[in-house]
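Only one chain comes next, encoded as structure tokens, the form predicted on its own.
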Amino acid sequence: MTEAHFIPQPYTKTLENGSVSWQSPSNIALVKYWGKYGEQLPKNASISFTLSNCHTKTTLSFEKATSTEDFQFEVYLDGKKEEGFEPKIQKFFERIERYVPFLKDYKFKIETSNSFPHSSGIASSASGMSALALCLLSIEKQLASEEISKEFFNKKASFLARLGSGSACRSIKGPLIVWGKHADIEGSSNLFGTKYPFEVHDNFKNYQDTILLVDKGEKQVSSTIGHNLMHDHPFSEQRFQQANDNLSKLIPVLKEGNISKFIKIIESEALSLHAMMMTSMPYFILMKPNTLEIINRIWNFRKETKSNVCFTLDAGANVHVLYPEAEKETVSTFIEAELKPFCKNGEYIHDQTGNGSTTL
């Protein structure tokens, strides 16, 4: 598929007004992406966990507008109007109007609430921004002068999702979803998330994922600042290859349930993020003195009790603590006695993979 499969017929029906409401889900990159070209594309694949616990609801309501120069929206967080984020949907907007070409016609307002405590260092663009684009998806579909297929209301969803947040094209559908085009998965896209379509043992079925929240500050660096350093890094290119590499390995381990060897991937991969960053220029270390305590306890902990638990890392300081369901007990435990005080006022998030977003 192409960006032009994504562009409408013209629309036959009128909508005057009316609200749709979708739920969606956040996610944790196993496989990171890091470095982007032209809109919104990745340098190289990813595959991603869908949580389930960590979402954002989003209503999208709207009404006809008076003029159709500009876009027009209000922004709402928990009820509180947040012209804050009017920059990043004005953003969002304009990149999506070819593909959606009502949005001028209408004035809408966007209430949205989270799960999870904003500035928490989890994932709320990916989660914010596919709520939303389902909810245009709502929209159109009401539109529309053909009938959409769910198929294609979900590939145009990520779609549009990735315009606005590019991890946020994995959050559509769950529990593993690729994205970025990859030699070993056929229908892989660079242009839209799709599930994972190899089996996967029941190792990592509703496996686990318990979110440390050691620093619950804003980004010290922004996803876009991020990933922009990459197109001058040294090592920018083998780093490309390492991720598209450790996706080709992960194939075999999900199907056979390896899971030390999943363990050794993954966290490799966490570490390869940060390293990126600490050899960019200018560089930045994101991690925190409790970031490197929590891991070294937790790899304490694995050697001496044969345990499987792993970490990864997005873009800061926060530690996604990853387990299979059958040591749920055992690591809640080892978190609760030993990692929480590292835990910024000892807060942390269980959650788990899901299978993506709900329409409410």
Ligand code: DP6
Given for the second form:
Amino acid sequence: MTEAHFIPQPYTKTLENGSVSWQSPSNIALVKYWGKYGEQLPKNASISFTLSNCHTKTTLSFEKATSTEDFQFEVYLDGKKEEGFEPKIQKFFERIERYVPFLKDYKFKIETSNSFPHSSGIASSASGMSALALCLLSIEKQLASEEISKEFFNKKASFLARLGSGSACRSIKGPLIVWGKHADIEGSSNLFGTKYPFEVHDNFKNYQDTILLVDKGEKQVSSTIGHNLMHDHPFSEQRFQQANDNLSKLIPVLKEGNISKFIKIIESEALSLHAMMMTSMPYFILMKPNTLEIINRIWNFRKETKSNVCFTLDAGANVHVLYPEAEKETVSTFIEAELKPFCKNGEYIHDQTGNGSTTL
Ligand code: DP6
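Other form of same protein, the form predicted in complex with the named molecule, not the form predicted on its own:
Following is the full complex, with the preceding chain placed first.
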């Protein structure tokens, strides 16, 4: 499939006004996307667990616009007008206009809310952009001349979400989504996320993710800047190769249920991602002292108890603690007793893998 497949036939139906709503989750990458080219295309393939408790709910209301020169929209977060979100959405609309050519015909009201605290440091771009992309597709479905299949709907939603934020394309479905062309994974694409097509052992079903909120402030360096620093990075080519190799290695691991090998790949991915940040020019560090304290405590706990708990990181200081459902009780007790003191205000969020977005 190419980009051209997502340009619709002229619409034949008309709509004066209406409203659509979607709920879409966040996701946590196991093999990380860090480095992109062209229009939001990844330099390597990535794979993530779709989450369930951390999600965004978005209602998109629309009415016919009086003028069709510019995009017209307003954004509300938890009922309060958020002008700070407007530039990102303006850019998103510019990027996707070819694919959803009704955007200038309507005046939009975007009402959004997150299940996780705003400023928790949890990326809301994946859940937020995927929820908005799904709302737009729901409108297109009502305008389109032909029936849009479920499969195409999800593909195009993921395609649009990617143009808003790369990782957002992995939030439409779940529980394991691949994004980026990979030789070992048929059907994988740089344009959209696809469901991981191979067998997954029961050990990885309902995998748990407790997100420890280490630093709730605004990130010092945005993901977009970080991705761009991979262009002239001395280790970029090796890194893209490493990520693709790690995805290949994960395939038998997921099938066999081999958690100890899983841990090695996942933790190495997290630290390699942060190593890229530390070796960029300019260099930066997003981990905080408490991030390292938590990692060390997880390693000690694993050594002492033979637990299968491990960690991963996204582009920030928060730690995602990953563990099998069978260890839910013991690991929760460990987190409460030993890791909570290193969280800002003792805050953390229990989550687990989920099946993706739902219409409301
Ligand atoms: C470290 O998807 O936030 O979380 O495409 O610029 O919006 P943009 O970047 P974004 O980058 C996410 C990077 C990551 C790894 C990952 O989720 O794969």
